[in-house]
Structures are given as structure tokens and as C-alpha cells.
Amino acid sequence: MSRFQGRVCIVSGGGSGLGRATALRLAAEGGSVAVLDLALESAQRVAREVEAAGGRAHPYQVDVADPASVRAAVDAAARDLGRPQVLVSCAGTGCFANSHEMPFEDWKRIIDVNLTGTFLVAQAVLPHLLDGGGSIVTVASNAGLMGIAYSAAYCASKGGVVNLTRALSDEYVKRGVRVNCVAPGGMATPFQNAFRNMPQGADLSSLGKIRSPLGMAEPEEVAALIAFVASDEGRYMTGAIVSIDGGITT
């Protein structure tokens, strides 16, 4: 398939996990990919993977919670690769915590990266998309569709991404920009390590509802869905929140 041939795609959080899988998938389908990540070495490694497979990619260091950093990375990507036409916002962070004990700094960082960061990257890319059309895919979580114990900040941030997606979709539907959201469950990525430390006194049985009989998804499976939603095959989709979580939120 070559659904992204001749298109410039920006992937935030592209240095690992789902972001890496998405960058590789879009590049394999012909896209020129800007790999944005806080860890420059990770972004560089993914860009090299893309190029080794015959694709085109440039790495950029960015803190998605910093407006100036985001603007600089998006402007550089547009200069190096051309007008962005696709944005996939994968950057994220999280942890488990007792809500009554959670340090404000941890709360703020999760909201800043997951929610504010999703907005800031979309805000920086939108002027390019309005100049000829394009597609945004945000990445939420089933934690944005239901409550999960010890995850107040993460649930709040991802729930915000869900409604941010709907709001942006409604605002730009008549201006040639589609905005959709993919909401995964557990994935076999390094991000899962952030949720391995349970708070003191945690009731593990309360987390049973987030475990699917199908186990965890591979990031490539979720990336395949993202590619469909972002492509012209998803033309009739906007404002959609698409679950891919092994049936947890059915």
C-alpha cells in the first residue's frame, strides 16, 4: 500500500512504542515522516530505521508541553520535509498513585504532556493542514473512556484528549481537516513500565477490569488502525473515538 505517498507526516512521541510503530507504518506506505520525541537519540534511531527500509524521515527533539519547543520542531519539519498533511499525536506519560498522596508535580506533568501537549502539537500543525487539507489522529486510551483506580491524572488527561478531539473535529470539519481519536488498551511497549509500580496499599483486584482475555495489543496492530484512520480510506470519519482495547470498553 502507498496511502501516504507524497505526504508529510508528523508523529509526536515517535521515538518508541506506539509512536515508533506508527512512524514506521506511515513511512512504509510512502510518507515522509518527522519523528518528534523528547529523547533525541530515540528519534534519531527510528529515523535511521525508516531510512534503512528505504523511506524518508527526519528526527526532531521536542518537549510537547513547551509551546516554543513544539513550534520550533513543527517549523523545522515543514522546512525540511514540506507541508505537513498528517499528524499523529502519540506522546504520553503516566503512573499509578493514590490520589490523596499524588505530588502536584506528577499530576501536572501528566496533564501537561498528555492533554496540553496534544493540543499544542495540533495547534502548531493546524495552520499547515488548513493550507490544503489534512488529518489529525490523537491517541487517548480506554482510561479516557472509563474510570481506573489509582489513575486519576491519567484518566483526566486522556478523557480530555477524547473531548479535545471532538471539539477540534467540530471546529475544522468544514475546513478540510479531519480529527479522530484512537483509544488503545494495554500494549506491549516500554510505556507499560510506567505502570508497574503500584502505590502502597493498592487493591490489585480493582484493576481486573482493565485486563482483556485477548491480552495486550502489539503496537503494530494499533499503528495499522491509526494508518487507516489517517488515510483517505477514512475519509468519512471525523470526530470518531475508535477503541482498540480487547473488548474492555464494549
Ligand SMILES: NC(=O)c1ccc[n+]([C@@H]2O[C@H](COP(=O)([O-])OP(=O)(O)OC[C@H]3O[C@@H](n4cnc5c(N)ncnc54)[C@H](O)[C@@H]3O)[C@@H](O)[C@H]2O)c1
The other form holds:
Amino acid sequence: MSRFQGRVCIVSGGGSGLGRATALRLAAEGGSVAVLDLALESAQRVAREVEAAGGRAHPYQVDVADPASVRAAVDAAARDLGRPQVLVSCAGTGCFANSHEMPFEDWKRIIDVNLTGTFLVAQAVLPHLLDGGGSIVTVASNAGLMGIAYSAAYCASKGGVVNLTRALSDEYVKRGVRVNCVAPGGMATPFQNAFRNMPQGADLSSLGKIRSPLGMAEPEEVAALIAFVASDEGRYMTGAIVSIDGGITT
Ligand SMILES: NC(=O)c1ccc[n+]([C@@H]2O[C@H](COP(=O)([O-])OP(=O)(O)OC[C@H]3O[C@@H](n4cnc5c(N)ncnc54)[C@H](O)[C@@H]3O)[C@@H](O)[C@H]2O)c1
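If the one shown is the form predicted alone, what is the structure of the form predicted in complex with the named molecule?
Below is the entire complex, every chain and molecule, led by the chain shown above.
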């Protein structure tokens, strides 16, 4: 397939996990991919992987929670690769915590990266998308659609991404920009390490509902869905929240 031939695609959090798989997928289908990540070395590694596979990619360092950093990275990508037509927002962070003990800095970092960061990258890319059309795919989580103990900040941030997506979709639907959200369940990525530490006194049985009988998804499976939604095959989709979570939010 070559659904992204001639298209410039920006992938935030492209240095690892789902962002890496998405960057590789979009590039394999002909896209020129800007790989944005806080960890420049990871972005560089993924860009090299894309090029080794015969694709085109450039790495950029970005902190999605910092408006100036986001603007600089998006401007540089547009200068180097051309007008962005696709944005996939994969950058994310999280951890388990007892809400009554959670340090303010942890709450703030999770909201800043997951929710504010998704908005800031969309805000910086939108002028390009409005100049001829395009598509945004945000990444939420089953955690944006259900309550999960010890995950107040993460659930709040991803619930915010869900409704941010709907609001942006409504605002831009008549102006050639589709905005959709993919909501994965557990994926086998380094992200899982951040959730290994349980808070003191945690009742593990309350977390049974976030385990699917189907186990974890591979990031490539979720990237395939993102590619469909972002491509012209998803033409009639906007404002959609698409779960890919092994049935845990049924
Ligand atoms: N892995 C899962 O089980 C799972 C489940 C549901 C949703 N998600 C969501 O999927 C998305 C991708 O997660 P993943 O599993 O690939 O995780 P990951 O940890 O493998 O990758 C996340 C990437 O985001 C980058 N990042 C973090 N903070 C950033 C910042 N401030 N600015 C720019 N980049 C930043 C990291 O450096 C990393 O490369 C996240 O939004 C996550 O919340 C993950």
C-alpha cells in the first residue's frame, strides 16, 4: 500500500513503542516522516531505521509540553520535509500512584505531556493542515474511557484527549481537517515499565479489569489502525474514538 505517498507525516513520541511503529508504517507506505521525541537519540535511531527500510524520515527533539519547543520542531519539519498533512500524537507518560499522596509535580507532568502536549502539537500543525487538508490522529487509552484505580492523572489526561479530539473535529470538519482518536489497551512497549511500581498498600484485584483475555497488543497492530484512520480510507471518519483494547471497555 502507498496511502501516504507524497505526504509529510508528523509523529510525536516517534522514538519508541507505538510512535516508532507508526513512523515505520507511514514511511513504509510512502510518507516522509518527522520523528519528534523528547529523547533525540531515540528519534534519530527510528529515523535511521526508516531510512534503512528505504523510507524517508528526519528526527527532531521536542518537549510536547513546551509551546516554544513544539513550534520550533514543527516549523523545522515543515521547512525540511514540506507541508505536513498528517499528525499522529503518540507522546505520553504515566505512573500508578495513591491519589491522596501523589506529588503535584507528577500530576502536572502527566497532564502537561498527555493532554496539553496533544493540544499544543495539534495547534502548531493545524495551520499547515488547513492549508490544503489533512488528518490528525490523537492517542488516548482505555484509561480515557473507564476509571482505573491509582491512575487519576492518567485517566483524567486521556479522558481529556478523548473530548479534545471531539472538540477539534467539530471545529475543523468543514475546513478539510479530520480529527480522530485511537484508544489502545495494553501494548507491549517500554511504556509498561512506568506502571510496574505499585503504590504502597495497593489492592491489585482492582486492576484485573484492565487485563484482556487476548493479552497485550503489539504496537504494529495499533499502528495499522492509526494508518487506516489517518489515510484517505478513513475519509468518512471524524470525531471518532476507536478502541483497540482486547475488549476491556465493552
Ligand atoms: N503501552 C500501553 O500499554 C499503552 C496503552 C494505552 C495507551 N498508550 C498510549 O500510547 C502512547 C504511546 O505509548 P507507548 O506505549 O508507545 O510508550 P513509549 O514509552 O514506548 O513511548 C512514548 C514516547 O513518548 C516520548 N515522550 C514522553 N514525554 C515526551 C515529551 N514531553 N515530549 C516528547 N516526547 C515525549 C518518550 O520519549 C517515548 O519515546 C502514549 O500516549 C500512551 O499513553 C499506551
